[in-house]
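First comes one chain, alone, set out as structure tokens in the form predicted alone.
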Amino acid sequence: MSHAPLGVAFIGGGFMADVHSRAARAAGARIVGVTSSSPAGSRVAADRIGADVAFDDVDALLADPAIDVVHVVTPNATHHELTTRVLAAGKHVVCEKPLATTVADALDLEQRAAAAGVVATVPFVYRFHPMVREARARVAAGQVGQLFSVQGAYLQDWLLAADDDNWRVSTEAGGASRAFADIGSHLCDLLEFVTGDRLARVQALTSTVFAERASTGPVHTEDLAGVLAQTHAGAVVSLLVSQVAPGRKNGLVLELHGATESLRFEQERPEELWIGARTGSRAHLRNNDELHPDAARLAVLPPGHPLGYQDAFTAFAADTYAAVRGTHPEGLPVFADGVRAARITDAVLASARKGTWSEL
């Protein structure tokens, strides 16, 4: 492939869409086109993100010779279908996760990616904070020692009040599981890629505060989940997701604890990991001089100029987009990376109904 700029296209004209098109721009790709739920849905997205063209439907977006990634940044249950479709098309995908609502829909995707032999990412972006990466190359170094237990939390207070609702409440659009699909599986991943271990099974309790909501009736999707776990490694680990936790904006934290030394770090303070130790805590701010290479890679600023949010996408957008051109960029999220969440959100929801552990 020459190394002009790619064309980029995304289904969906939502928030995530403009998300996804800052993060694309930013990562030097042409934002060809878009397509919405109607014509004129499209036409309006396409000027709020400077799309070249507003495609009437699907089919017209994926004719398109100039676009070589598609985006699906479409509800939850809508992902299975319209990424199939990408895939049968030949392009190459980024799919918001949840990768799909079920399991079965999850592993379906992951084999037609890679029957098709296309890149096939989800963004699971806060993998790409450098003190995330930071935090992942001390484990990995043996700095940290062996892992006793972990603590983690995604905390949120958008829909604390009974009239805020959103399509993610609704099981039809959004799926079995809201808050631990939609921002559990964050918490998950990035546990998992911290400490290079896998969560082996799993006990959950999780809660709707309101049996309705302002606009979809009755709810039958979790507000919280709390889950006790263990990892393979024999990991201790307890986790906490809510979207009604008052005051908590975006609150991911992961903090691990091992023999020689802990590490904490919190999303809405990306620019640290706290490294704590018996004698001589400290908070290590980032200095790209003092980085692991891996971190400072992703370290695409000067210490003292925060990295936040849209950074760390677009990031991922630049890893995705490099792995269509041929190269194999470090930590990159792919759709078994969106199965693994789909696994650890069921066995969640199994637990939770049965009041049993699940086994990963």
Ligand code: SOE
Second form
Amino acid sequence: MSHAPLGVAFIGGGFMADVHSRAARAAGARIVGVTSSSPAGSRVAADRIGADVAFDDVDALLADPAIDVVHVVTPNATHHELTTRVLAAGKHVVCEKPLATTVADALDLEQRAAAAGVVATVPFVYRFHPMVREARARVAAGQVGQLFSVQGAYLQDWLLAADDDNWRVSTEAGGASRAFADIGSHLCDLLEFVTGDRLARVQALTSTVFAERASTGPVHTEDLAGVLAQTHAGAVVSLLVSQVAPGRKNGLVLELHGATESLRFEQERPEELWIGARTGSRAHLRNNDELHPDAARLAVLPPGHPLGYQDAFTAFAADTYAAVRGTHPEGLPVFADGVRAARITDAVLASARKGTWSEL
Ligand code: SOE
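Could the form predicted together with this ligand be shown next, to go alongside the form predicted alone?
Let us now look at the entire complex, which starts with that chain.
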């Protein structure tokens, strides 16, 4: 492959187009263009993200040979149709999570991407914090020991009021699950990524705190979910996912308890990994000389210069683009991981509906 910058474009002009385009630019790509819900919207988005071209529609964008990678950053229910068109155009693709609103659609996209022979990734970006990779490396090296239990949470408050609303609340635009599909998917991806174990069965409760919301009308998606689970290796898992937890803004927390040590990662304090032990528990602050290689490669700034959410997104984009150029970066979240998230979401909703365990 030439080392000219990759040309990237965005389908969708909202908040995630901003995050993705900042990451793409920092990862060395050329921001060729963007298309949104209308030609006027495309022009507004192009000005805001600094794209060369405001494409009138998806077809015009996909016809541009200067575009190597397309980022799909639209509401969930459009992912399957738009990503299918991107793959048919032979472009590499980044599709926001959830990959699709059903397991069947997610599986279809995984199969189409494999048939097209392109790179197809999903931004489970919390994998890209160096201290997450450090936790994963400690587990893999046996420093945690046999995994006994996992406690996890992903708590936000942006939908706390009855007049808070968003397309994610609507079943038609967001899919059957909201809180769990939107942020529980990150939590479960991180749990399985760090532990190397897999959820085997789940028992779930969901709750919808407002029967109606401002612009959605009647609400059929959950504001929060509680999940009890067991992993294939037998660990007991307890998870809480909520978008109505006052004061919690992006409170993703994962804590593992093993025979030898515990580990705790908090997304809002990403430079630190708490290491618990019978004696000598400590807050392990990122120090590049002490990191395992896969964590060190993501530590692009010296200690004491905090790496955060946007840096993790940049690392995800950089690894996606490296894969487009033919390398195989460790831990890249691909469409198979999007299918996994869809399966877990399905199992959680089924369990909440039936009141019994769902097997995975
Ligand atoms: C809203 O819940 C949201 O933007 C999610 O959609 C993202 O995946 C998460 O990283 C932050 O919160």
